[in-house]
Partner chain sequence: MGNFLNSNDSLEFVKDEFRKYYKDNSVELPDRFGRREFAFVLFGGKGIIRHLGFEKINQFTDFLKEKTPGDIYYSSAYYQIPDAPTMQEKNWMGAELIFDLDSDHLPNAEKLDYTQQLKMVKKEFFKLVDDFLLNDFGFDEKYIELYFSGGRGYHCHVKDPKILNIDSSERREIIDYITGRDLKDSLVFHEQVTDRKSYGNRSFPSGKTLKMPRPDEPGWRGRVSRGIIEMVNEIKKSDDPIEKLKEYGVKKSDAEKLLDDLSEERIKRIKEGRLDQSKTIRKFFLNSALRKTAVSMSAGETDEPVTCDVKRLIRLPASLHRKTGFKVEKITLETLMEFDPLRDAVVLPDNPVKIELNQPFGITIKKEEFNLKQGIQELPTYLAVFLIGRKKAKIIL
Amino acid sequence: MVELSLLSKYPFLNASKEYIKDNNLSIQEILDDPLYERARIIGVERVDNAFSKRDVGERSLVTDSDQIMELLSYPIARMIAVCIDDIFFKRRYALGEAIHAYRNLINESPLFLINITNEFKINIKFDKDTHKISIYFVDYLHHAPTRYKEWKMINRGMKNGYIQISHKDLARIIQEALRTRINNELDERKCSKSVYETFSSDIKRIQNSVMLHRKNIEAAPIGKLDNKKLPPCMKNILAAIQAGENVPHMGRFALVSFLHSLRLSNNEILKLFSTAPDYEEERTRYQVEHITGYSSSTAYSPPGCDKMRTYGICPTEEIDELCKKKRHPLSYYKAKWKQEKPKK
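May I have the structure for this one chain, in the form predicted on its own?
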């Protein structure tokens, strides 16, 4: 049986769910019983911290009571996140839980981490003599954050289908797997009326904060870029990045090269990316500087409409009349500017 102290630190584990089930705790009891008021307060704290700090926060877990309240706060926070019903917020909350787990996992033993990967069905090998950890390449590609240079397959050695990784790498892979799992689970669930009624004031407060955050993003001037004149493809990619959705590499490449062609500086491009819930400046800067030629020998040109369609990042259902006449996103943007120029 897993110790309560570990369950409270890692409430996403199957054993944590079993603990709640074995103690016959119903959702309604957790929502209504005064005994669990502290768990409800911590649940709200988790979502607040995830939004403002990108980490659900650290609390004292000394006593059994501390640990039980922490454990119960996890499903409460998830239910609140569902009821807030905003894609950006849900992505931000999932990231906050995943980052918090990572910060604890890097201090655990390799065997503990490997036991956790079993819950995500990640194929790991551990050599007890050398303490080397390896991951099957398919699972590596599925879970590793390969959008970053050091995680790309070309920078990793592979033997018999397994890639050697460090203890810290494994903790990060679990972080990504957990983030994806929470994202998917939140998207699949609907807000419970009883949850909404219990936390209505906090839900409305956070929804207002998210709305204000979005307005600030839209109002923030970025160089001479006019978001209203962007072609549908670039609008969709930018909106997806800012919402924390999983944008394919080609989508990020297309947007960065497009913005660079409009003479936005690297810092201005980074400012657009910084609104994403999973933004990491150092790594995003590397990507941007590589595409724009600052750290490489080539400044890449943005792909045309044919290539955008080939890579599946052209929203064909949103093509307007101007799109039909143009063969490149840059031509669309320039034509939009010309349309608004006053005639002499």
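Residue numbers count along the first chain shown, from 1. None of the values given here were measured: they were computed from a predicted structure. Under this definition, the rigid core comprises the largest set of C-alpha atoms superposing within 1.5 Å between the forms. Compared with the form predicted together with the partner chain:
After superposition on the rigid core, displacement of the C-alpha of residue 9 between these two forms stays below 2 Å. The rigid-core alignment places the CA of residue 110 less than 2 Å apart between these two forms.
In the core-superposed comparison between these two forms, the C-alpha atom of residue 22 has shifted by less than 2 angstroms.
Would you mind generating the form predicted together with the partner chain now that we have the form predicted on its own?
Excluded here are partners and other molecules; the one chain stands alone.
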């Protein structure tokens, strides 16, 4: 039996589900019983925090009651997230849970982390003498944020299929695995009527702020950029970034250098990225400024179609007739402008 204090910190564990089952708690009880009023309040808090602070938040977990309420708030928050029914919001909520878990995980022992990886079916080796942790490369590929250069497999030591990682790296890998799992689970579930009724005012309130947030982004003028004229590759990358999906380094690079060539300012480019659920202003600003030559003395030019194909970011199944004639995303965009002119 896992201790309740641990379950409340890591409510996503299978043992948490078992705890709820063992205690014969029904969903209806959790939703209706005045006993769990506090769990419901924390549930809403989790969702709010995830949206506004990118972390579901830290609460006191001293007493048994604290811990039970915290534990129960997790399934409640998830059910609310499903009912808010917005892809951006769902991604953002999953990120908030994952980041919160990460902040706790970095303080745990390696063996504790390894126990958690078992639940995600991540293959880890731990050397008891040297305390070195290594991960099977396929699991690394599935979960490590290889979109960042320092996480690329080439910049890690690999031997016999195992990559050595630090304790902190392992916590980060669990964060990513958890984020993916919550994303998938939220996408599979449907909003239950009783949840919607219980939390209808909160759900509507949050839906409104999500909409406002989206409008703010969309209303922001983005230079002279016309989204409709973007080639399919750039459209895909932009959509993926804005939906918070993992876009590999090269994809981000291609988009930024492309937009820079269209004379978008760094701030305008940042604005496009800012809709991503995992947007970090400072980090993104650094990367954008590097690519556009603001901080690196060279402004990189965007890759051509050949290179895009080589990197596997040309959506070969979505290319249109114009793509076939063009050899560079920029010439596609320019041709789209020209096509329009004669009509005027």
